[in-house]
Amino acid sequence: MLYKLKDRVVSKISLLVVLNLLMFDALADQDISHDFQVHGFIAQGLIDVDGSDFVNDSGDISTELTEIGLNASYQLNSQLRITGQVVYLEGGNRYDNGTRVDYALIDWSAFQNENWQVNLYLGRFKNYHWLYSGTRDVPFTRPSIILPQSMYFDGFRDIAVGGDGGNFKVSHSSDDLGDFDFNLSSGTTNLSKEQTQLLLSELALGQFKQLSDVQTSFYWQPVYSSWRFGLSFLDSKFEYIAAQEGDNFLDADLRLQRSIINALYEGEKWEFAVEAFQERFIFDGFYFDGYHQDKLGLGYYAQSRYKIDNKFTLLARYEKFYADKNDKNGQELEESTGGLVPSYFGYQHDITFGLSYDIAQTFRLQFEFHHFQGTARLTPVVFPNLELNDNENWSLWAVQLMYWF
C-alpha cells in the first residue's frame, strides 16, 4: 500500500512540475502590459480519513488533495474587464474530480465616484454573499484546506462558488456610518452525471437540473472597525428527471431556501469569525408518488485564528449541524426509516485545530485535524451510505503544499 501510495504522489509531482513549466513558458511568450494579469495556483496533499467515505471508500490515504489553477483579466477599458478562471480538482467523495471553469466573466463599471461604485458582473459569475465563498476557490485564500462543511459544503462546491447569468453590487463608503456592500445575483449552474450522482446516489440515472437560484447579500463595516458584518438570502430550485428506463428514483421537485448572518473581525494578530444560517428544504417525489418533506435545517460554526509571526498562523473551529432543527437527536429520522437510516445521519459535528506555514513568500505548508461527530454532511445526501458510514465518531487529518504566483 506504501509503494502504491508513493507511485501516485510521484507522479502527481511529476504532473504539477510540468504544468507549472507549461505556465510559466506560455506567460513568458506573451507581452503582457498592466491592462492583462495571470495568477495561478498549484496545492498538492494528503488526507487521512478514519470511519467515513469523506474522500474514498476504501480509507486508505489518498493524495486526492489536489487543486491546480489559472486565472487572469484583461482591462478594455475605463469601465470594461473581462476575467476567468480554469481550475483542475481531485478530492475524492467531496466532489466531482476533473477540469472545470469556475468564472468567466465581464466585469462592467457602471458607476463610480468618491463614494459610490456600481458593477453588473456577467456570464459565470462568482459567489460573493457568504463569508469565504468568494474566495473558496483559491486555496491559499481560505482560513483551512476543509472548510466548515455545515455552510460549504463540499458535494455543492460547483454549485455553491457561483453560476451562469448576472450579479450586481453596489458599494458605498460613508465617513459616518462606514462601508456598505449590497449584492443581488440570479444564475443556474449545469449539473453533471457525475456530480448528479455524487449528490443523489449512483443509483439515480436520470438528470438533476438547477432551475433557477436567486441571491442577496448586505455587509456593513463601521467606521474605523476592524469588524463586518453581513446578511444574506438564497432560494434555489432544482428538479430531477428520471430516466425513461431502469431508473431507481421517479422525478422530484427540491427547493433550498436559506438565509444568513455572519460576522468577521480581523486585527493584527487575531481574527474571528461566525456564521449561523437556518435553511428549509423542501422535497417532492423521488423516492415514490405522493413523497413530500419539508424542513428546516440549522448550522453554525465559530472560527478563531492567531497570527504568532510572520510565517505561523495557528485555527481552531467549532461547528454544529443540524439537518432538522426540530429533531437535533435524529430520532425521528430514524424512527421514520424503521431504523434502516441511524438517528446520526440527522447531524453533524466539527472540532478543528489547524496550522500554517509560511515557508517563502509564496509556499505555504498547512495541517489540519477535525474531528466529527455525525454523518449528515457525507455525499450522497438524499440516498446516504449506510453501509461505508456505520461510525457516529469519525476524524480526518489532511496536509498541502501550496504555491501560487
Second form
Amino acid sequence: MLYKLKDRVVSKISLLVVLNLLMFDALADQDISHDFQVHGFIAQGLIDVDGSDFVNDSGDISTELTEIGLNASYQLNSQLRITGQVVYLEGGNRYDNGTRVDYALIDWSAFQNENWQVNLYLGRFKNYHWLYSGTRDVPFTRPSIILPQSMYFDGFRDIAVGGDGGNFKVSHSSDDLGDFDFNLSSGTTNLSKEQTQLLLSELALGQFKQLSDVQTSFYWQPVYSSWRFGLSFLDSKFEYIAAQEGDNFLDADLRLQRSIINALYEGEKWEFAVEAFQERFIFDGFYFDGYHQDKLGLGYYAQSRYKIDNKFTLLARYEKFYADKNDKNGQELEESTGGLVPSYFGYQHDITFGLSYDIAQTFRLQFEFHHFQGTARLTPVVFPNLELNDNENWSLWAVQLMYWF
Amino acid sequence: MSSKFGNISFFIIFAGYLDLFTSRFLLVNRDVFIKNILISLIVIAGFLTTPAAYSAKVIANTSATSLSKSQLRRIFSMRQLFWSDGQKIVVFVLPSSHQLHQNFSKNELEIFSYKLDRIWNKLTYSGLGTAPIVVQTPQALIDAVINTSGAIGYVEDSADVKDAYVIQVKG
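Please supply the corresponding structure for the form predicted in complex with the partner chain (the preceding block corresponds to the form predicted alone).
Entire complex below, previous chain first.
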C-alpha cells in the first residue's frame, strides 16, 4: 500500500513538473526558450505472433503495439536542470500496460570543463548502461520494434528500465585517447501486481519487491573511430512476501547479477552491434521451504544494419539465449520437473530480419520478422504458461509507424 | 549539386565508353572513337575539378575566435557545454536531412549525421541531457547565432557573415 502511495505521489509530482514546464513554454520569451525544450513521440503498430503468448493469449493479430511519450527539460541555471518524460505503453503480455512516469529527475552538473563532465541525476532515472536501455521505449531510437529478448527481456522491462534513486555520470573526452563514459546508479523500482504476475506466475498473490539495484557501466570510443566498446555490471535483489491467505507460493528471495560486454560499429553504410552477457540467478523458497536454485544464464546477439540510402535501412540479427549455460539443451530442466516443463523452456534463439523506411525526417515505418526457437524468454518466467507455449518454434511479424518531434 | 553532376558525368562516361567499345569492336568509325575518348577525358576532368558544393564554415557568438577540431566535435556531440570563459554554449543546427548539415557533419566534424542524431536523441529522450536547437533555414541559423550570446552554428562558405562571427577551425 505504502509503495503504491509513494508511486502515485512520484507520478503526480512528475506530471506536475511536466505540466509546469509546458506552461513555461507558453510564457517563454526568446531567452527562456533556449533553456526549455519539449519533445515527444507517438507510434502505433500491428503485431502478429504465431505459436506463443508473447503478445496475447488468442494468437490473433494485435494492435497492442502503442508507444506515446512527451518530455520536457528546463535549465534552471548553469548547474541545475529539471526534466521528465511521461509515456503510455501498450504491449499486451510483454509488460504492464498503461501510463507511467518514464523519468523525472534533477540533473546537477557538478563539474564541467572542456574535457570533463560530471553529473548527478536524482529522482527517477533511466538505465543508461546498455546499448539501447536508455531509450528502449522510444521507437525510432531502437534498431527493431522488438529488441533482442536475451538482453532486453520485456518481462524484466519494468525492473531493467530504470529506478528511483540516483545516477552518477562522468564523461571524459581526450584528444589522444577518445571519449570515455562512466555511469554508476542505485535505485529501485516499485513493481505492480501485474508485473509480479508476469515475472513469477499468474497464481502469485503476494507482494514482490525490489530491495536494491546497483549498476555500473564503462564505455570507450577511440578518437575518430567508428567503434565503441562497453562493459556493464548489475546486482539486483528482490523478495517475495506471500499473501497471508490463499497464496499458492511461499516467501522467496531472488538475486540477479549480470555482466555484459558490448561493441558497436557505426560506419557510413554499415553498422554492427554485439552484446553478450552472463547472468546469475539465485532463487530461494517460493515452491517449498529450502528450495534453492543457482543458475548461470548466457546470452548474446550479433546485429547488422545496412543503410541502402537516406530512406531505407535493412536489419539482420542472430541471437542466442540459454537460461542455464550448464544445461544448454534444457534436458535437465525437463528431467527436474518430471517432464512437466519441456526442454525448450531452457533456451530461446531468435533470427530477425527487418526493414525501415524513413517517410520524412521524423516519420518512419518499420517492419520486421522474427523466427524463434525455444521459449525461455516468455512470461510468466518462474512458473511458465505451458498450455499456450507448447511450440518449440514460433514466429512473429510486426509493423510500426512512428512520428517524433 | 556535386553528386547530381557526378551521376550525369558517370552516365556520359558510361555511354561514351559503350559507344567507344562498340565502335572499336565493330570497327565502325575511327573519328567517332577518338571523339569519344576526348569527350570522356573532358567529362572526367570536369568531374574531378568540380568544387564540393555546400562546404561550410563555423560561426559563433562568443569571444573565442578559433577552435580546435576536437573542440568542435565535442561541442556538436554535446560533450562540451561551456565556452572556456564559462559561458553556456547554445548549439544551432539545420534539420539533419539538409545537405549543408550533412556536409558539415561529415566533412568538418567527421561524424556521420545519423550518428549525431543518435547521440542527440539519446540525450533528449532518456533525460541525460539536451540536444541542439534545430532551425529550418540557413538564414534562420545565421540570425539565431547573431542574436544569441554563446551560440554556435555553421553557414555555407560563401555566406555573407561578418568576420567577427566566423570561427577558425584548426587541426
